[in-house]
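Consider the single chain below, provided in C-alpha cells and representing the form predicted on its own.
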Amino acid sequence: MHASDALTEADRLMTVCNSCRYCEGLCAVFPAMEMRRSFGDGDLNYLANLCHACGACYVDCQFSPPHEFNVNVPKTLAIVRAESWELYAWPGFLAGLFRRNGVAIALITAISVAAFLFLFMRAGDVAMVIPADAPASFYRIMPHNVMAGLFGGAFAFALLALVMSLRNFWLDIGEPVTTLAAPKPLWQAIRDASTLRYLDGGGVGCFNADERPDDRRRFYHHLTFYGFLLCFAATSVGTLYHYLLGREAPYPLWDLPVVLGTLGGVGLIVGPIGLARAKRQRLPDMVDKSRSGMDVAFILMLVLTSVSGLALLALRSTPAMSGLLALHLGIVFALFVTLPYSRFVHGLYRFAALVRYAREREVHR
C-alpha cells in the first residue's frame, strides 16, 4: 500500500516501464528505475524528483494515452513530486502552504509590502524625502542594523527550513548522510545540475504540444538559475563592502555589487518569463494543471523582485526612491520567507536526487 493515489499510479507505471525499458537512454529516471524490482514510497519520491519533465518518454512511449495502459510518466511524476515537497516540508504545520500556493504567496507578499510601506511612513516625512544621493540614504530610511537583522532572520529561517526538509527527503529515500560528502557523486551531480544535463530529452530537447523538441527550456532555466546566483553574489559582495571596507550602499553604477545585481536582475526577468511561455506551449496531457498556481506564483515573485530592484536602481535619485525601496524590500522579504514552500525547492530536491543517482551508478558499474 502506498500513501497516496499518485504514488500507487507511479508504482504501476514504473512496473510497466521496467518491463519495457525502451526509454532507458532518455534520462536518469529509467536507469535508476532499472536498479529496482519493487518501489517503496521513498523510491518513487526519489524518481519523481530525479525527473526533469522533458516529455521525451511520453512522446516515445507506445503505451502513452490513448493506449489502454495509459502510461503518462511526466504528469504522474509531477504530481508525486509536488506531493513530496509537502510531505517533507519543515516545520510540518506549514506544509499546507504548498496547497493553494499561489493564493498563499500573493497574500504573504501583499502583507509584507504593506508592512514595509507602513513602517516607512511611520519613520516620518523627513526620512521619506531624503535625497537618494545623500550618503547611505537607504539606511536613513531604515537603519542598516534593522535591515540586516530583519532580512538575516528571514534568510536564516528559510535556510533552516530548506535544510530540514532536504534532510527529511534524504532519510526517506534511504540514503546515508556520508554520500553527501563523497567527492565523486557530489562533483558529478554539480556537473549534471549546472548544465541541466537531463533536460535534453535524450539529446533533442524538451517536447511541446507540436511534438517538435527544442532546448529553450534549458536556456531559460540557465538564465533563471544563474541570474539568481548573480543576485546572491551581489548581496554577498555588498555585505563584504559594508563590514570589511566600511562602504555603505548605494554604490555607483559601475561598482561590482551593482553590476552583478543588474545582470542577475535581467536574467531573473527574461528567464522566468521564458519559462512561463514555454510552460504554455507544453502538451497539456503531460502537465499537472492542479499545481499551475505554484508555478505562476514563483515566476511572478522572481520577476517582481527583479523589476522592483532595477526600478529602485534607476530611480534612486528621485523622490520615488523611498516608495520603491519599501516595495522592493517587501517583495524580497516575502520571497525569503516563502522559499521553503514554493517551487524553489524543486532545484534542491533534484540536486539531492542527482547525488544519489551518481552514487548508484558508481556502485552498479
Contents of the next structure:
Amino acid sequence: MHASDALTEADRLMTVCNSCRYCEGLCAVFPAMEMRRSFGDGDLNYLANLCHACGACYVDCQFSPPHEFNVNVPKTLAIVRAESWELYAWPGFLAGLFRRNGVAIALITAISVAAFLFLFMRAGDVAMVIPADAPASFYRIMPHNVMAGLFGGAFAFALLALVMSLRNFWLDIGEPVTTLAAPKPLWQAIRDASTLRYLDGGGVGCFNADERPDDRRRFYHHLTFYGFLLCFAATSVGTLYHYLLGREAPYPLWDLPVVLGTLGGVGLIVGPIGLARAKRQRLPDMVDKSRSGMDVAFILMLVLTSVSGLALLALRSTPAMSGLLALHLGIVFALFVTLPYSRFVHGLYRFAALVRYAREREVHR
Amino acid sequence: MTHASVDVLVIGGGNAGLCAAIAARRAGASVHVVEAAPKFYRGGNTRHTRNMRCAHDSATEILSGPYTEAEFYEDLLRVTQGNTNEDLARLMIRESKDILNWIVDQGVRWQPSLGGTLSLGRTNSFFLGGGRAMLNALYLTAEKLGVTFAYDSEVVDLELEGGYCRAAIIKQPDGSQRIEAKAVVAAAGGFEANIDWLKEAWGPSAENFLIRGTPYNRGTLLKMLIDKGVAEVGDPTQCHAVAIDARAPKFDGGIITRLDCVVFGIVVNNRAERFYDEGEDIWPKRYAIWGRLVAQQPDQIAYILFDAPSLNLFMPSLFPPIEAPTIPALAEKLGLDSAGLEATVSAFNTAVRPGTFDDKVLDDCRTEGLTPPKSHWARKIETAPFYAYPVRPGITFTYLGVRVDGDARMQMADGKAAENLFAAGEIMAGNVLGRGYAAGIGMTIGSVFGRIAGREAASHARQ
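Which structure goes with the form predicted in complex with the partner chain, now that we have seen the form predicted on its own?
Once more the chain from above appears, this time first in line as the rest of the complex follows.
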C-alpha cells in the first residue's frame, strides 16, 4: 500500500516501464528504476526527485494516453515530487505552505515589505530626510548590525529548515548518511547538476506542445541558477568587505559586489522570465497544472528580488532610495524565509537524488 | 469527394513509409503520406520496435564489434531456413551498412543495447527512446522537408490497371478524397490485426490470438494489390507468433506483455499436461516457437509454472504472476484439475537429474525418462510459493506480401514489372524473410527498401 494515489500510480507506471525499458538511455530515472523490482514510497520519492521533467519519455512512449495503459511518467512524478516536498518540510506544521503556495508567498512578502517600510518610518523622520548620496546612507536608515542580524537570522532559519528537510528525504529513501560524504558520487552529482545533464531530453532538449524539442529550458535555467549564485556571491563579497576591510556599502559601480550583483541580477530577470515562457510552451498533458502557483510564485520572487535590487542601484542617489530599500529588503527577507517552502527545494532534493544515483551506479557497475 | 494530386503518394506512415517519403522528397518529388491510424497510433508496428540489424565492418560507439555482410547473410539463411531471395537479401544487407548512418542523418539517435538484451549488443543498433522516438524524429524531418501527412486516412480503392496506378481513393472521417499520383509507395504493413483473415489460415482458433501491435494493420491494401494483379510472395498461412501473457489486451500490448520464463519452469495446457521441451535451446533462439505451440493447445491457452527460486531470474513484465502456497492451490486459481497438475509436477520432479544450473549456457540440468523431456535448466519445482503465468499466442506479424525487385518495384502476377508501384516494409518483407525471424530485421527491411522505394518513385515521377 502506498501513502497516496499518486504514489500508487507511480508504482503502477514503474512496473510498466520496468518491463519495457525503451527509455533507459534518456535520463537517470529509468536506469535507477532498473536497479529495483519493487517500489516502496521512498523509492518512488527518490525517482520522482531524480526526474528533471524534460518530457522525452512521454512523447517517446508507445503506451502514453490515449493508449489504455495510460503511461504518463512526467506528470505522475511531478505530483509525487510535489507531495514529497510537503512530506519532508521542516518544521512539519509549515508543510501547508506548499499548498496554495502562491497565496502564502504573496502574503508573507507583502507583510515583510510593509514591516520594513513601517520600521524605516518609525526610525525616522531623521532617516527619511538624509541626503541619499551621503556615504553609508543605507545604514543610516537601518544600522548595519540590525540588518545583518535580521538577514543572518532569516538565512540561518532557511538553512536549518532546508538541512532538516533534506535529512527527512535522505531517511525516507533509505540511504546511509555516509554517501553524502563520499567524494566521487558528490563530484559526479555536482557535474550533473551544474550542467543540467538530464534536462536535455536524451540529447535534443525538452519537449513542447509544437512537437519541436529545444534546449530553452536548460538555457534559461542556467541563467537563473548562475544568476542566483552571482547575487549570492555579491552579498558574500559585500559582507567580507564590511567585516574584513571595513569598507561599507554603497560601493562604486566598478566594485566587485556591484558588478557581480548586476550580472547576477540580469540573469535573475531574463532566466526566470524565459523559464516562465518555456513552461507555457510545454505539452500540457504532461504538466501538473494544479501546482503551477508554486512555480509562478518562485519565479516572481526571483524577478522581484532582482528588479528591486537593480532599481535600488540605479536610484540610490535619489529620494526614492529609502522606499526602494524597504521594498528590496522586504522581498529578500520574504525570499529567504520562504525558501524551504518554495519551488527552490527542487534543486536541493534533485541534487541529493543525483548523489544517490551516482553512488548506485558505482555499486551496480 | 475532394481531389488532389502529388508526385509520390506514400500509403502507410511507419518506418518504411517515412524513409520512402524522406528519400523521395530529398530527390525533389512532392510527397504526401496517408496513414490509416489516428495521429497517436501513427506508424503501425514501428511504435513497438526498438532496434535495427545492420551490417558493419567495425565496432562503433554503440556496437560492440563488427558484423559482416557474410555473417548477416548466414544468420538470415539460418532463421529463414533458406526461404529468402538471395539477390534481394544481399542487396538489403549491403545497403544496411549505409542505413546505419543515413538514418542518423534523418534525426534518429542510437544508443547501446538495452538492459536484458546483451546478446544483441554487437549486431543490433537500438533507437534512443525506442521505436516511437524514432518515428517522431522521422516525422519531424519529413515535415521540415515539406512532406505532408493525413491521419485517419485509409485507402479504400486503387485505380490500378495493368501495373499502372493512376490514383487512390482515401476514406477520411469527413468524407473521401481521390489522390492522383505519378508514383505510389505501398508501406501499409501486414494483416495481423485482421482476425477474419487469420482465421482463413488458422481456423476458429485465431479468435483466441492476441495481436501484439497496432490494431490498424488490417491488410486492406495488401489484399487490394493482390486482387488487382500484383504477384504475392510468402506463405499466406504463416505468421510470427510468440507466447505472451494471456491477460494482455487484444491489441497493442507491445513488449511489456512478453514473458521470458519458459526455460525456468514447465509449461502445461488446460488439461494440466506438458506438451513440449521447455529447455530445448537458449531462450532467444526458441521464444518464437511458443506462439505456435500454444496455438495448437486446447482453447489456445497454456500456463508457465515455476517456483520461488526462479522468480527474479528473468525480465519483469506487466502483470504479476499468479501465486499460491501449494500446487493444488495454484491449480485452483488457474482453473486446472488439481490432481492432474500435482501428478504432472511430481512426474517432472521425479525425472529431474542432478546438475549444475546455469541459465547462460546449455547446462546439464535435465530430465530422464520423461515425455516430452526438458533438456536443460530442469530443476525441481518444490519451493513455495509457486507461480504461474497464463499465456496465449501473440501475433507479431504476417509473412504474406507483394513481390518486388531490387528497385522495390512491385511485380505483377503475369511476370511483368509494375510501372509506378513500389513497396517497402512488412508488406513486402516476405521477399527476404520467408519464415522465421531475427531481432531487428523488420526495421532493416523497412528502412532499406523504404529508401530505395522513395528514390525510385521520385525518379519515376520525374520522367
